[in-house]
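A single chain, nothing else alongside it, follows as structure tokens in the form predicted alone.
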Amino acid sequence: MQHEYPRNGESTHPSSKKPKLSSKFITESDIRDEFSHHQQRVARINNGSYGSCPNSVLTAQRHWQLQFLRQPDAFYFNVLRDGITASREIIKDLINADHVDEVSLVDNATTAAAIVLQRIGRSFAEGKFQKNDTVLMLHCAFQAVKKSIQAYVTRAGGSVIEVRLPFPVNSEEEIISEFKKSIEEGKSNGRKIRLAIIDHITSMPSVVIPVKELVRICRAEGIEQVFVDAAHAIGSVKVDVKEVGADFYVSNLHKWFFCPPSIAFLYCKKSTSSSDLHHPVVSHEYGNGLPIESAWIGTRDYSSQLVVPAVLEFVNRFEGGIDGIMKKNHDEVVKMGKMLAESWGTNLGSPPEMSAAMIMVGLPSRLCLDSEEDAVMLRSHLRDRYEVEVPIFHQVSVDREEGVRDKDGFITGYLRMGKLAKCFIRNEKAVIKVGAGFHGITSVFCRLLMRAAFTVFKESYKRGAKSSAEELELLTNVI
């Protein structure tokens, strides 16, 4: 017997046509009512993890959250679907998919992850692939990657071979070199590489990585499926899946397209075989393809799925839509990456071509961050004492030798500085003005952010070579 309405997530109605760049460029006044629930004299520096949503989207999305709240049986059966499918059109239209089936629309990477790997972990269970055999991923993926693979691959019978990623990194051709060690490595003793992942923006330490160039090798080299984790990329540089030539690209929106949490497009690619990938939560749409699967999970908030639209209209409001945004974001956190740098007497941990929205900046080796929990401390001590946000990398020297120095050590720690951010001088002090042009205005010294760091290893001194006050001397003459 035939539905009385189509399944969710099938379009009754065409696609609306994508809203053209606006002839009336967004003010800086629009920016600040846009972004004014934003806490106001919080140094945001992270937008790399949680993204920033400006008013109108939010207003959208309570819009779409109360007509479901008024009558949930009409919007499931008259609203949901369609909304879902003109969000994956604009998406298929933004990365260069040749089909909206080829996206489906999931809460996050990690979901995004676990699809394609309990796919391969099946394969590994059910036979079709060797003991052994294995997955080939850079040693840095995110947390979440690696403990799916632990969940789904490796307790089926898979190996893991790791990219060691050079850190800090001068070239792409250094990235290469690691990669095809790797490779070769996976495929000693017989065994077969199943699936490599390779992320295109790495999030910490923060790489912009030669996907398309890893990529085109994994094919010569006869590696069967290729999966992208791309959780920074939409909205931070340009994504096109076809010039990609990945089987799987999956990329959060609500990191750098303003979109609220939780959405993230998964591409499958058309001619890879797709009927055995499912959501890991199985509902009543479970065998109807991974897009129909995933705009359906139960019961729950879908708001945030049917706001591309309105996300769209907002970046559109930008000279020069969402390529303008891009470039602003990267020329801006460059500059202020360099003038950290050059003040600190550091370095960038990579070259400025090889960052997108995100710089990785060294902290002077005077701070002696030794450990990842000294990175944890200084960072809650700049959040709670400072209202400073900023993402520390512990760098671990695998060979002091070969190690980055600067004049009075070895360079262990790394900030990750990731907004929209202008920096400038003014009465001889270096400021950071956080949010000029997107993300909303505030501002925040960068002695403050050294000052900060001094004082919280002041208060936990624990080398006992001198005492707090001579330590605390040395390191103020960083800045």
Second form
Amino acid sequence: MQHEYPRNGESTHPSSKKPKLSSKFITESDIRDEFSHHQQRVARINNGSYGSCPNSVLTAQRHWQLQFLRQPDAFYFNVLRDGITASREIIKDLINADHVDEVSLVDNATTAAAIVLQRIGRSFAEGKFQKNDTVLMLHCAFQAVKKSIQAYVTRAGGSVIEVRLPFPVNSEEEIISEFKKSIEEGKSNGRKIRLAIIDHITSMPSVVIPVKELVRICRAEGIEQVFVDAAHAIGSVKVDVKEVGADFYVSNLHKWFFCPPSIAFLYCKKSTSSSDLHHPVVSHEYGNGLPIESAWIGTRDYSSQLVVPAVLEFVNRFEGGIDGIMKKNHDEVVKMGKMLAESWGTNLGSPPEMSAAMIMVGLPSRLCLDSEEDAVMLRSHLRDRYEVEVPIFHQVSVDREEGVRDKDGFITGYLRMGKLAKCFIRNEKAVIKVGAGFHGITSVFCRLLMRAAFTVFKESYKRGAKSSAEELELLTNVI
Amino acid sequence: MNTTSASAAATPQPFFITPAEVFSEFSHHHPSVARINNGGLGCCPSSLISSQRQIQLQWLRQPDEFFFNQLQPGMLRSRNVIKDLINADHVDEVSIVDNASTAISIVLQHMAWGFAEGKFHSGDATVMFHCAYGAVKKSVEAYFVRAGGYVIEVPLPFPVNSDDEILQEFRQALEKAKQNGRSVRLAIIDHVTFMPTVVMPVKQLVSICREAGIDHVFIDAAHGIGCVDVDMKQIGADFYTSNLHKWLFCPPSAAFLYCRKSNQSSALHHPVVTHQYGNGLATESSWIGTRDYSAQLVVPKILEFVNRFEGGIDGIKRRNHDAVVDMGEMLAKAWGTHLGCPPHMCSSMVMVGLPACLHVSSDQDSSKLRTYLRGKFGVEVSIYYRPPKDGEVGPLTGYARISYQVYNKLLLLLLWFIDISGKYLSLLQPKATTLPLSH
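Can you swap the form predicted alone for the form predicted together with the partner chain?
Now the complete complex, all chains and molecules, led by this one.
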């Protein structure tokens, strides 16, 4: 079936139809089928939080689940371990690790952080580290990681340095410069930095961090170990653990790599200390190395860790495989982000080369987003009233003089747009919905502004293709 | 589906689940395997698998909405169901975790902090039975011993004839610890031991612990709920964990950890730390990052299932117990052996002595026999090697741990077992003296 809807502004006039693509690659109709279980009316542009999983992979998962239920003992003795090893082998190749022993499967990045930090806690308790030895992290580190640091490091007597990253950010140099400054401060008073935790892609606000360079700086500054929290990375940016050079690297496969919830890999570079990492849930495999410990943490459903081969089959149905998907996601999210920012007269939170499959788009200052609570309220309202799922970030103004402005005031809010190209609702519909959402909310404050915005939307939409009657009605209703 | 299930909880059940319906509920089980190891990895009926799938699909459909609006209320509902089942005072005392292994890690990590923060001192002890589950022993090594603690192992007499034999060993071990000047900080007691399987007199053991001034008592009841009576107030322990996927039909995996309200209980944390850290173990455990929580959310549906059986879960427990004891006694008679403990110390599982001519003389032999029975005869059963004690003459060294659950058919199993053991023993003919079988 040919494209039902225009993509990227193409005309669907019969005479301009492209020749039918070979059936070698997945078609749009196939994609719709694969994600038919998604709630159809929702503009799902928050893939970054909980990810998504196609039907063919869910089917593979069910097969594994039923195999276990059919004869669990035989499954445990004869099937499980090999299945997990097969998944680990695939991941090892994807991330360019040297040896499969460096790859453990865990539930999620949160579990991986607990594994690494629990060891830090033990080192304090066992006297290997001194009181006030330090762990360094980014100020925008994921909240669970911050709490894990509190639970394992602060509680054990360690201290924490937060690197304040600039946002919005204009270049990698800005980040590198802040990072170097914080290390200097951290090392003052003779404190030893035992571990640096660096995001590969920060969560909120979302920015791609120059990890390779930061890891190099850590090594140069004598920081003992580096842990890269790359929860969003695999399937979103290129992941080459040898190139990044960190001691520990974790990424969730259920965010951007189509796995069902949940599965993540924790890469641990081979070294003397890596043998002292343990899964916090101890089983009879304790002491056999983290990959083996993690492959059995008591009776549970391991099916999400067994479907990695099926996921690889799925991504290879796309032109260019996972690389092709990553590029398309990036190109489309940047395009969408720019479109919104231009319509609203706001900005992007980072340049395109510092975004992957997610981008931060400045919200009109007239929204008067003054707090975290405002951001949460806005998000709920968009979900409930306009069926748009999009996280909202409240930008705390450190120095009002240096804040970014639109024509009405300081920009204090950003939305994080992150969607899988072609996988859900089509681009324009999502943009319209997002715009409609904001119009509805801001209608009390800035009718004039949003009217202008929607004029722009209408124009770009008309240029794109024919609209359905439903969409014109939607447009007319919101103005 | 059984149309009477809707009224299950509220009114007396006029029509109970039929054998055909039971068969249908477990039709996904391998048809040619005699499954008598329910204590290993449990079982789950089709109707619960379907309910679980619906929950999984709800998440996949719109995960953010599910996270914000449905997940926490769903977990609370599950916890309330469990609270009522186990007679706990307050739902805050009930946390849901993956399995008993996770629960023990939580408690032992708390103990490790006790050492690190100077509340406990190097050499302070934990007391547990020598037959404690392997993962528990490793967890004790990883957290308690590593932090400076000492382990006192209490031998479990086996075969055992009465509760008193166990209580005596326990008292002796505590007395010895006292004489050596050791502070016992934690007692780890199985409610139903794993291998060999015996129902322990937990209430009396907890009393002994209180008399001896032991700080914390943790009951590992991995096999507890759905298998024996579980009453938190009656047992009186500080911590109690049981898997729901072993004997309560939950899909893999879900377990509860009960923590009696005290100053201590608020200091327990889930080792996987999230933004919920500090909000109490129950809340921490209900969000440990993005994962599939469906097995934990389906708990209310379990009641619907068990209430289709006459007597509900109590009826199931009683019938399982009676059937497995019947089976065990028939096999022991056929083989000229004996049961590992008297019927009142059996749950839904029983240890049946294997004929001596099978020459099970090591853990390896027991594994090999198990594999052989699975591969050659389609029988799934755990085998236990019981080392002979000094001075014993001709003891039984091999036992089969047989279980009975609603999907088993007693007579068929017996015939099957006797038949295959006849074939197996005939294969061992050169070693056998007198074949005890006759059928």
